[in-house]
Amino acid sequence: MSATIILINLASLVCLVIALIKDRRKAVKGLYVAAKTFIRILPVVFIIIILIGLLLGFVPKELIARIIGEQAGWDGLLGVALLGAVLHIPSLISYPLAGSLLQSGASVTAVAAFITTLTMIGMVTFPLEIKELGKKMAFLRNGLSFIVALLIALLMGVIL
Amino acid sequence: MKKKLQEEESRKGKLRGEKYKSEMCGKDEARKQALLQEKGREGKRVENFEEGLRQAGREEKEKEEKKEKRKEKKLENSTRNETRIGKGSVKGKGNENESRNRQSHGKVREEIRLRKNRGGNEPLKAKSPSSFRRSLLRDTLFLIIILAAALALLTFYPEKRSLVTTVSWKFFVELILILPAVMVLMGLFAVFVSREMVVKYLGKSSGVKGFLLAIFLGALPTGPLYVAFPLAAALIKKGARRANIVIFLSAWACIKIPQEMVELQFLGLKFMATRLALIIIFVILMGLTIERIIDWTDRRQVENKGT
């Protein structure tokens, strides 16, 4: 059991006392919540473990490595940064399925732009970010924060 | 490919204006089976969305903004008709058609229709149940591919078996004892920070102490991104700056402090400070440069006028 597992759950813990004490009906809508996402993501959590597992024993390090590894081009690493720009997974699962990839040989640049790129762009609510916000707005943000969410990862590989 | 793509658009356009006709007629045979065909097709794209985005990803992009613009012209026609007809509420009669046309984008915008029509004092994740159960549905029998995917490649390669069970079974822990307290703190954001609490001091604030105040406020409430738009709209209408709502969206959409926390235990404390570190400071830049652009092809619009 790792610290920041403790942690977490102790932050719940204190955060659920508070709120019980303050308002005791809206902490109980707020588990009622919590519930509720819990039993929606429940599948994609087990989706995503059995992805992980299936990873790490089928596909060689080697190819991981020769795609998105430190020494891959930037085809790879573009091709990352899109993938991440177009699926519609969770961020909290995404992190699991990027620590994976870290292990079995993606380099710190590759998973950064994954993540990144896959929490700040959201293609699939791109729609809706048009009738919202305008167009203009909404192709400003998501390309520059496609930009953003590249240099961050190049700078996470110089730092890391 | 590309001229394909556009070829097969164009017919699904002509399919799907028909299917608009039928609808105005109120023919209801004819609505019935183009809706069950549009769904069929929604179906399929929706594979195709999950399976190979890779090389689809621009086609893509621009497929959904075609769709949007004819929607959106569609909307209009009916809604100028229903005008020129004069039966019954025409606000809502266009509602309705507007929810017809949202049906076929998805749940996505289905629950933000929905959590719309309920007023701003919901909680920032409602749902409703039957999209809940829809979407719940999908990701089972999605599941129950995977898993038997999984089950048949094991049978054919034991050796392998006793690897991928190990490191999915390690993986199941960490994620069973840490989900359900994210998921209360969630929870509990959700229905303790209300809407208009952010609207509220977001919108007067300035200068740096906006910024941080975007950051944190974006940080703070939990829900996927697409709660975030209405309000973000919201702020513009009260006249928040720009950069403070380009920063909120971006601080909304990746940092979280609980998924921070599940970052943290996953990949690590190195990882996961730095990209924090870098991920404010560029999101404030990102805000700035946006208001720029804006405040910069706005007056260019307004001089263009004047002239």
The other form holds:
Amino acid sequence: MSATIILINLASLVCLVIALIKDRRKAVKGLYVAAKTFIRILPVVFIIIILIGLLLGFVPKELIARIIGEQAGWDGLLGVALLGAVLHIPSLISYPLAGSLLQSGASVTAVAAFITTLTMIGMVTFPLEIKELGKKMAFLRNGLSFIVALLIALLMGVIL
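Since we've got the form predicted in complex with the partner chain here, give me the form predicted alone too.
Excluded here are partners and other molecules; the one chain stands alone.
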């Protein structure tokens, strides 16, 4: 087990103990809400895991590397960034998918673009953003988020 996993779980456990000490009723209520949410998203998680398995099982690594690998260039980067902007999957699921894509030959830059646009841009929630923020602000927020996501991806590619 990696040190990061141990550290994250230990920090979570410490926070849970602190919450239980501070206000046991609120902590238990929070755990109940978390368990209900987990059960509610579980079918989606299973479906996405199956789809990822099928994708990685039927799509050759060479094709993944050609489309979003190092040699894909700007077309691959923009394509995967747009895909991340359009998809609506939980971030929790996107990380294993990102790891699988990296193992299949995708570039760090492309995977960083995918994860960043997935979490920063909300095409599914765009109508709600227009309603709450106004059309101009919604377009501005999503447009700037897309540009920032590409910059983050490019920086990740340079750093790693």
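Note that this is a predicted model, so its numbers are computed, not measured. Just so we're on the same page, rigid core means the largest C-alpha set that superposes within 1.5 Å between forms. Numbering follows the first chain given and starts at 1.
**Study point:** Core-aligned C-alpha movement of residue 67 between the two forms, 2 Å or more
**Key:** After core superposition, the displacement of the residue 67 C-alpha between the two forms stays below 2 Å, so no.
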